[in-house]
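Shown here is one chain on its own, the form predicted on its own, set out as structure tokens.
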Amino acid sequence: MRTEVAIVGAGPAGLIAALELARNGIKVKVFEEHPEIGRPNHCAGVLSVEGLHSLGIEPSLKFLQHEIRGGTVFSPDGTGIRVAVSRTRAYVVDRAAFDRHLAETAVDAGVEIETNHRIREFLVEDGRVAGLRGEENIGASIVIDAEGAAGGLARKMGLPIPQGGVLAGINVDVTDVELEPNLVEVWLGERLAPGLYAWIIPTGEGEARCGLGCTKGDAFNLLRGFLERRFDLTECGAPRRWSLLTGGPVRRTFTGGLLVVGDAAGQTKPTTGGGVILGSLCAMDAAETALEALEAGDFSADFLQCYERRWRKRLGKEFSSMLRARGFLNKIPDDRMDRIFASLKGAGLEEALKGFVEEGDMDLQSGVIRTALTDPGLLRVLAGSMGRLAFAELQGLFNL
């Protein structure tokens, strides 16, 4: 079997990197390793209004369960920050349907999808990858790796793959519960969520989306004592884990026939560890390259790191900030964050949040992060807050 293009993983990144490439008029077969495209489901679920239009894709009843307008933010001694804008920011999708959706999409470009079918290594001619070999062999002129964060494949040729941020994430559905129908509630805390935080998504009346991403501990144990604590619920769903990466992009992706896309390069937010958005843009850079390389002949190395030029043009700056950011939160220890919280709400500081909310990027989040350490009046409420040192360090990390 030969194809031009053959993708490894039917995720979002994986689909959108095979629509753009079919679109183009390029042979394409994605191999997906599980018997159902969208499952397990490995995700929170919440995507940006920006994030969806970046990618071309229509809002669609197929997959759209809700809309969020804003969230509540909780220190760890359950002081509120709520803010809550005129209109929708965000989506709540059910990533089985989206993931399908896509998949659909994609094949009537003219992609062909193969599920159920586990790729164990790739096929290497002359120091370069040039297929796979999985149920049988499959040539290709180029590989595009989107298989998650659980995959390996990259490691045997050579490639890093994401190690450092590493969470395990988990969710579960709840009903009959009471909290506000259009706002995301995070909650902060290292006996809670060490290393990242819980969360909230309403999904429809009286029902909501809860999980939480943590470094340490039983995550289902953790999650179970928050929803006692938040909802008097001693039982809840069946839980879905999965890898959360806060560590930002691995340091190549790419080799001769062979662009790494998505989860497998750590192309994920490292302030939420969300990657839907950002992977699927790499996702689309990585396309652009493949056809490029497909119109030249040439698979090497050497013109395939026009890929990593190209997303690092685009979203290094990204990744960078995201990435500051996730490092100076998580030595915050608790007794501080209660502390900021006081002194934000204390200092009505909500109206001031509620713009940045309202006008900033959820997945490109450098100018926001920018925008808010430059507002005079968070800047006294934090110099206030934080401590001497801790305020320096966080002008230092961006230059303020």
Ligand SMILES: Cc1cc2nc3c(=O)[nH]c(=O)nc-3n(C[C@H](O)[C@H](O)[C@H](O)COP(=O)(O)OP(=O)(O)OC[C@H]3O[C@@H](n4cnc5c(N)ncnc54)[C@H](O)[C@@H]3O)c2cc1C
Given for the second form:
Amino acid sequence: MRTEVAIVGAGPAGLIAALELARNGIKVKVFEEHPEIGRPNHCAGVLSVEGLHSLGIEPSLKFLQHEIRGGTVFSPDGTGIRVAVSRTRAYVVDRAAFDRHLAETAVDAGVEIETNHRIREFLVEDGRVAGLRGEENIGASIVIDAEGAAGGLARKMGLPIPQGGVLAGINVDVTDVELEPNLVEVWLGERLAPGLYAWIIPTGEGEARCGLGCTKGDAFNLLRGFLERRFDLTECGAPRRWSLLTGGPVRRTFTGGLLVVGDAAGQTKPTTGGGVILGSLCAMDAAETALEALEAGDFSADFLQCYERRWRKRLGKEFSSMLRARGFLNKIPDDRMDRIFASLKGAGLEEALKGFVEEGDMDLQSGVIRTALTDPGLLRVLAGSMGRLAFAELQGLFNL
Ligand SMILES: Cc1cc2nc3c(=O)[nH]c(=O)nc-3n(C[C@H](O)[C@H](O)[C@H](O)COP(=O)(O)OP(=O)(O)OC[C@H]3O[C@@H](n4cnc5c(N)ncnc54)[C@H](O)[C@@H]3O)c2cc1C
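What does the same protein look like in the form predicted in complex with the ligand, given that the last one was the form predicted on its own?
What follows is the entire complex, opening with the chain shown before.
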């Protein structure tokens, strides 16, 4: 079997790359190891309005579950700062339905998708990737590796895989709970969710998707403890676990004949682990590069490095700013976080925070991080509550 572009993985990154290529008349085949697109589904499904727009995806009732207009962030002692805005900032989607929708759109554009087809390794000729080895050999001019967080195919080609900042992520669905209908909840705490936070995402009337990411401890036990504390719940649906990446992109995402995209390349937001939008934007850059390579008939690493230049130019600053923010947040102990929240509430800064949520980009966060860290009111509170050394470190990290 032969194709112009072969893609491993029918997640959002693989499907967006496939769609982009097929729309430009390229013969593309996508290989997915599972029998059904979108399943198993591990994702919390929060996607920003702007993010979907930037991918050219029209919100559709096929996959939309709910709308988010802000949230409440809780410090470890339970002090909440609530920020509700007037417009919809994000959608909650059913990720299985979302992926199916992408797959249908891709197939309509001419993409061929083979489910139940696990790729075992890359075919290598003259030192460059020249196809895939699965149920059979599939020759391809270019391979796009979109195999997600668990992937190990790229490593076999000597490329790095996401390693630092790999968290255990978990979600469960709960019903008959009381919560504000359009606000997410984010709960911080070293003991509750070390390395990230716990979340509650409303999905409908009295229904929510609850989960957390953690660097240590058993994710399900931590989540059970959280659900008991928050809702007095001792029973919940079946947990869905998967790796959540907060360590930023890998060092190198291409080699001869091969481009690596999405979670497989660590292209997720270090602040949250969310990767659908940024990974898919990078997948669009990969598709553009593949188009140019096909036109030039040049599949060498030298030519394909322009993929890496492209996505780093578009998002490099965003990833590094979010990575610094994540590293800094991870070092704040619970008692200091409690003090910061108490001071923020005491200073009545909710209006300023509302402005950041109203205007800030949920995916390209460097702008809102900078705006927040140059706000005089917020800086005064942080300087007074986080300790001199920590504040100096923050100033140094962001060149304030
Ligand atoms: C608990 C949790 C909550 C999350 N919540 C959010 C959120 O709210 N918003 C957000 O944006 N992101 C969220 N994420 C992250 C998001 O799920 C990922 O960033 C996103 O799915 C990455 O897309 P992808 O296409 O790169 O990989 P994936 O979606 O993982 O797709 C990879 C595909 O490749 C297939 N595959 C793998 N190996 C092979 C092989 N050898 N052969 C054939 N097929 C193969 C897999 O079966 C899979 O279908 C969350 C993650 C977790 C774990």
